[in-house]
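Below sits a lone chain in structure tokens, taken as the form predicted alone.
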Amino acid sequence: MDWDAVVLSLRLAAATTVVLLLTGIPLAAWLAYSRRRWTVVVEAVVALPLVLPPTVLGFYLLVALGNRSPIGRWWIELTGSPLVFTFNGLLIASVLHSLPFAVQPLMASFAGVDRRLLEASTVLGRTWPATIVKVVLPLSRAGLVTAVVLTFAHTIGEFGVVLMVGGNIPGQTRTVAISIYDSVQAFDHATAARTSFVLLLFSLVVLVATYTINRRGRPAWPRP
């Protein structure tokens, strides 16, 4: 097992989840409650990583964040280091690639909240952000947990985008998915099998936990 790659993947998944919670909650609330016509365009852009090949998204991010791009040059002037082939570049790529896995469960949960409760909160004098925090989020706990679990799990298994933007630098940008690819390329099938089994087990546990949470009070293992 390449434990450096495992630790880096866990670190990247945790950071991506935190960033997407902070940005995904207001975005999902706006998508769920806004009545503007072009909301559907924003919703389609958010869902784009679900259908876009990861290498295509990775290519555009590589161009957008590269050292010759305006963003890349600005980052170098600000920090003295490039964005691509670094952890910060990986984080930006992971946030964009995992965006629908955070926003869509939140948006579905927010849309299911009774509008009368939102109107009552507004009548009582709460601001819209306070209504989201005090009313919407407590009633959307299942969607919130699902967003966290799916975002974390999806980031752990990323390959195409991570390889395009981060490359394969041991200890810096080589994640567990790339480590498996390296093991196969080196004909070290035993190591690849062990690491793949751990990821398979992890994914299964994540899905069981997600479906259990979404049962909302019903028994996870009902008696026949």
Second form
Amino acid sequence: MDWDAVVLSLRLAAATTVVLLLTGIPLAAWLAYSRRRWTVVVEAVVALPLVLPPTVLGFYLLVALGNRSPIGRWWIELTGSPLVFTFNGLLIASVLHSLPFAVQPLMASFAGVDRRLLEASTVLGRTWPATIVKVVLPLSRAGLVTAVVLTFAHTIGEFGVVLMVGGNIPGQTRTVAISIYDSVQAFDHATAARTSFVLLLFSLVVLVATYTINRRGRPAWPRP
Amino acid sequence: MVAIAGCGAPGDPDEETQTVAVAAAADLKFALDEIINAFEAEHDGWQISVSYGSSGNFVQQIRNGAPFDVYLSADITLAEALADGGFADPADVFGYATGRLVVWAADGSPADPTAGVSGLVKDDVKTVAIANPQHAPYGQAAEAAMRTAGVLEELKGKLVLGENIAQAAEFAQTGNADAGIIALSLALSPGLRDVGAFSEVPLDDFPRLNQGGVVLSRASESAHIFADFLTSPAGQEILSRYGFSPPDGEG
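Having seen the form predicted alone, the form predicted together with the partner chain:
Whole complex next, starting from this chain.
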């Protein structure tokens, strides 16, 4: 099994999850509570990665972040290394690709919080950010868990975007999903089967754990 | 979690370590793996990391900044194009092999690979795998071979396209395609040689697959040393065992 690829995927998924929590919580809060007309458009943009083929997103990212684009050139001037085909490029791609998997569960549970509690908090003099941290987040545990788990798992399993923006470079951008694809092309079905099975088990365990946590108040494993 | 994300790639404490990143045409998969083993055995502490794929796709990636040191193409004109584009010194372009094409079919397939390209026209052959001619030189060669045999129009409806030649071979090997027009180097590889049969497509039936590479401008001296190994007798011996003819040879 390609352990380099496993470690890389875990790093990428962890970093993506951290970035998406930091950016996704304010974004989801704004979408859940704002009454402005434009939220609908933003909501649609956030959901785009769900319906876009990963190659479309990958293509746009390759063009937008590539060395000939303004962003790519700016990044090279800043850091001396290109953005595409590096871990940083993959991270940006993964954050965009997994955006709805973080924002949508957060939005749903934020919207479910009793508005009277929010109003009480504001009336008692808390700022909006403080209200989100002290009132909304503690009441949105299920949404938080779902967002973290889905983001992490979705990033681990990502293929199309990673292949286009990452370029399959061992130890740098070859994730588990790409490593399986490589094994199949090398006629190494045994390795492909082993790695696939590990990913399947991982996904199952992760989902069972999430559903267990989310059964608040009810027994996780009810007797028949 | 931030700490995990922040840590760098695992580094070798050995300061002699030289790493060379290679982008290689998919037909090199097995030959190059062996060449790298031989090279690393000779050069202690060196690390050659290789990505296999379609030659045309690699050109796109390198143009967009992919961090490769050496590009090994199935078609030397693509390496020359990169040099013309300013990504390498034209003097650093080199030929390393001539690629050969075969018709391959798995044991038990309805296709009879010994009948050559025109044998694929018969009705029980439903699918024929080739590499995507849009960006893979072996796909273009397969298309040319079908055109020479006068069967391109008849076979068009049967073609399934692999992203690169290794994927086309994989389609044929698993029986998902009844036959494949693939690289001889893959037909001779461990995964295919014992589970099917093949016949070579005459070299005159398609434009010569002059396989060439180039050391890219960003590379250090170590990349040149590795590239030189490919054209050295030791490298050429391994390439010939995998069905490559010498560069610019008469085949």
